[in-house]
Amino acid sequence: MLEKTGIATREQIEKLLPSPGRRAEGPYAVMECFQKIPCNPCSTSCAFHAILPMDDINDIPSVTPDKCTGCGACAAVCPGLAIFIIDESKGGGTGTVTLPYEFRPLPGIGETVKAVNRAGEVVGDAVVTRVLPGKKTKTPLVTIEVPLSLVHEVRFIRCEAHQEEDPSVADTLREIPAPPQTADIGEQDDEVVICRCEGVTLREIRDLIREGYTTVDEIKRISRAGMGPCQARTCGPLIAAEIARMTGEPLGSVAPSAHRAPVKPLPIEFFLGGDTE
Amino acid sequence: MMYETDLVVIGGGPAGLMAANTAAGAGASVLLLERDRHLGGQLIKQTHKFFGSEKQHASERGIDIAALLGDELKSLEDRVTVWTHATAVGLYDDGVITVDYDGTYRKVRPKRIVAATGASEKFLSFPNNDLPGIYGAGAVQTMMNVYGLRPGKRVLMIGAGNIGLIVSYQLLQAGVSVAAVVEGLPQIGGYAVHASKIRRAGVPILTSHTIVRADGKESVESAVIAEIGSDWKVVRGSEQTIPCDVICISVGLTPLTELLWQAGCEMRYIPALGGYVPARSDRLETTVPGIYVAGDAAGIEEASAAMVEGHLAGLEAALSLGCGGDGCEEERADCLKQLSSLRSGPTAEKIRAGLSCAHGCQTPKRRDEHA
Amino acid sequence: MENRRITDHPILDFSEGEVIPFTFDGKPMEGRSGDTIASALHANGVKVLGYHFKTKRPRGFYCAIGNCSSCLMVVNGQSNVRTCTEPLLPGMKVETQIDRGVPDDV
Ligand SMILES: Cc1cc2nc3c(=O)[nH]c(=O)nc-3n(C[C@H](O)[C@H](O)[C@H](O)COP(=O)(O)OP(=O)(O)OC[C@H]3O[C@@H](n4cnc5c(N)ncnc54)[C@H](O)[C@@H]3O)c2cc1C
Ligand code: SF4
Ligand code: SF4
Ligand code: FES
């Protein structure tokens, strides 16, 4: 699910939660980072020390609760903006969540804002408590006070301002009737431009392939493909791959284009104008 | 006239600030060349946080490491000499790089070279590609971020691997808002923290769906998506038509190696890097002697690595002209320790794969090698 | 017309910029300093800032960082100017190039 959509499912989230009675007694850090990545500046920042130190830097955070304060420290810092404190300690039955919020503008205290879930979906309405702005590491902390059976779920904000801009998205594609059935996508794909800079087509490509031209250079040359003012930088990897494809060939016996100086087109001037000083 | 000096870095991004600072700092003569107006590379466009340690400076976001590496370049003003607007434009095997500084043309001949010209962006093909309001990844954060401008309303993201998560986000923060992200492959390639960041902000990302075509009359107006199977063919009648005026293209970059090939490198096929890299030691060195390589250009990885290669790169280029004095060898072994530890994870599996495939190149020896 | 121009942004400060005025195709536009002539255009939604010379189909910038020549455009006379990368300067004529732009250059 997470590498298909971004979102964690809800498995993933229930084993990263202390023990109910550690949830009941105050804040606690949870943190949704669950791939090996490269990174550990949630470990380094804990001034108690509640996150383990990463022997690897690939190593994936662990949270000794008992040590967490809830301070958010660690979440202003995570670069991967994983990192949520929540506290179930309130009674009422509402608890507060405090997320990163890296958006303008940022809303007040007291505020009344959409309450959205790991999907963007709208849940409900949210208090806002309390504002850091963050002056420092330029991530806001933003304390939101939802009920109690939301607080696992609700991981974003939505203010007023941002409303009639930025409707659920996903709705908006839903809505959308798909278009007749493309007639033939290959057919199309002919007229395809490979090179923006001499307007050279995938049929023209092709047809010099189908001829049994099968390096980029040779192709380059007769079609002027890749000889535009980019040298080929961005249409010489897609010709390469055409040639690939229709001669069966690896990619990586196909001769690239050779390179020869210089490597942007320059006026002849230039050379003439010789090394000033 | 041939300005002559050490050692030339081409490229200003993190790989090759990097390799000036230390390489001047071990007593190395230094010019850095950098095709921009500004040094930084891409770390001017990254408004995010970066992941790694301390040491590569994790948690800073990108554009504060680029002014980070800036002054230390500064401090060091006195052996490094810095052009911007500058693309080294030939490499010439007797080691001479021919320069078009700010338009005129220069000649310079250095004792060493890294270079560290970072990638290109790679391009797609599907109908009406060219139409205006398609752009690169590259482009959307250079509008956004350097000149502060929208690229558009609503933008449709085709690639979900790191850049295209990032680039979404970043739309987001600037206020643009992003219908989708389209990814051909079964599953995201970036990392599941940069997807939910944006999955939680509304933007749906859609695996095994790809572009079928633009469409618009002067500029685009909308785009028809549509399913993939496994075998890369269009699921028929699964075709949906997204309105957007912005298709932000992000299918992955290519080292951009060209200086490499004409210098005479060999040149190894390895996409698991991003194309074509150059064969060398695991001290960075080419196999021409005394060319060396970072960064990007070595190999599709992230500014971490880039920065830890440009270290190691400038170090080994200071050490070989004799520079350079005690603490060398802790430095470059912690290098390499720092570039194992980053590799290490199961995300960087294919990078251990294709490194281990341009590494072990044997270089011949230079002319001057001391004994 | 939209604004393009972002004012407040989390991370990033956008000053204001002082403001250049310049041409395209003979209507008065504004940009601000640090704009390259791409990017005052952009923000004026200018979108097709040339017509391709064998496609005839219209082009608007692409890499914005001086690569692929799809933002070629005639400047004060002077045809395939990168206005992606070129800066723009106070009393710019801009124009849109069609075909390989005006004979001056040959
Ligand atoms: C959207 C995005 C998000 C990213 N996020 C992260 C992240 O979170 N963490 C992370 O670690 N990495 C990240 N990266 C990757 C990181 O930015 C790159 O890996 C890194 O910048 C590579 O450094 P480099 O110095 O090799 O190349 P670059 O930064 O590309 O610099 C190369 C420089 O060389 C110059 N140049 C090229 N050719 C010439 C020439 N002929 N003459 C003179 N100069 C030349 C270029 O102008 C450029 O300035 C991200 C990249 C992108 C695009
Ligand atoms: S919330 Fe504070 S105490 Fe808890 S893990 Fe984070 S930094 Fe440490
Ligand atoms: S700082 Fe954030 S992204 Fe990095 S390891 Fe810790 S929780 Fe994960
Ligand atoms: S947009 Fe690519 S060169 Fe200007």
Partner chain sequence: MENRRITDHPILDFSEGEVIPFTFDGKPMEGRSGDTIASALHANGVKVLGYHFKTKRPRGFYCAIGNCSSCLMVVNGQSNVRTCTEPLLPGMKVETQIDRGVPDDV
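As the structure is a computational prediction, the values presented were derived from the model and not from experiment. Numbering follows the first chain given and starts at 1. Rigid core (definition): largest C-alpha set, two forms, superposition within 1.5 Å. Compared with the form predicted on its own:
The rigid-core alignment places the CA of C230 2 Å or more apart between the two forms. The Cα shift for L202 between the two forms, taken after rigid core superposition, is 2 angstroms or larger. D56 shows a C-alpha shift below 2 Å between the two forms [criterion: core-superposed Cα displacement of 2 Å].
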Contents of the next structure:
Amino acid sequence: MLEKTGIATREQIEKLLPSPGRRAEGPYAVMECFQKIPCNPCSTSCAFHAILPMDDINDIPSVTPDKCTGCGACAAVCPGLAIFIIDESKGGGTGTVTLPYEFRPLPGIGETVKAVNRAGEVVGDAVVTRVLPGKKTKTPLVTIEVPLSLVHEVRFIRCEAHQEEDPSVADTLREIPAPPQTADIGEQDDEVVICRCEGVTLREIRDLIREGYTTVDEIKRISRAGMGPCQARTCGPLIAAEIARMTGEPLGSVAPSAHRAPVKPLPIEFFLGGDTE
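Instead of the form predicted together with its partner chain shown above, give the structure for the form predicted on its own, please.
Below: the lone chain, stripped of partners and molecules.
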């Protein structure tokens, strides 16, 4: 299911949760990171060492719940926006979800917003209780209060007041399709970042395709998209899908980029014979 839709199942989420006793004590981090990619800002940012050190930068992060304070530092630095802070200890039948929110304008404290699940479906209303603008990390964190039954379902918000102020936002939301079965970025905004490692936008990819670069490798060499630490694990299929969309070629006929060893980051002692001295 996750590989086809990008949506984690309930069983996958439950495996990430701490014990009921720990959940009742206070806020804790839920790391919805299921793919082995070279990424470790969460581990290096945790001042309480609650996120276990990684033997390999491609490891999936793991949390020690008893050390986690729910401070949110990891959620603010996660480039995949895959970390959420949950608090089920409030009582009164409600809990809070702290989530990354990279849109403008930010909602205000006390504002009622629409709570959205992983599939992009509105599941109810939520009230904003805290907003951290993200001046240092560049990723704002918004805390919302929702019914306790929804704390593991809600992963985004829609600000209805902002949509009314800017009709184009509402139009865009109505045009969002169901989760694709294949890599397809369609008619998304030109400023969407396709290659996070090298900061290459969809506009740059489209401009190169219009200039006649119609293979993933050509675009890789010109733009550096796919040359970062993840070795095109994410952006490669997206670039291929955009080439197919703009040229009318079948997606299966667009060759992936070439990969040369090493295909993942390796510690320097590997090349020195394994002796750390």
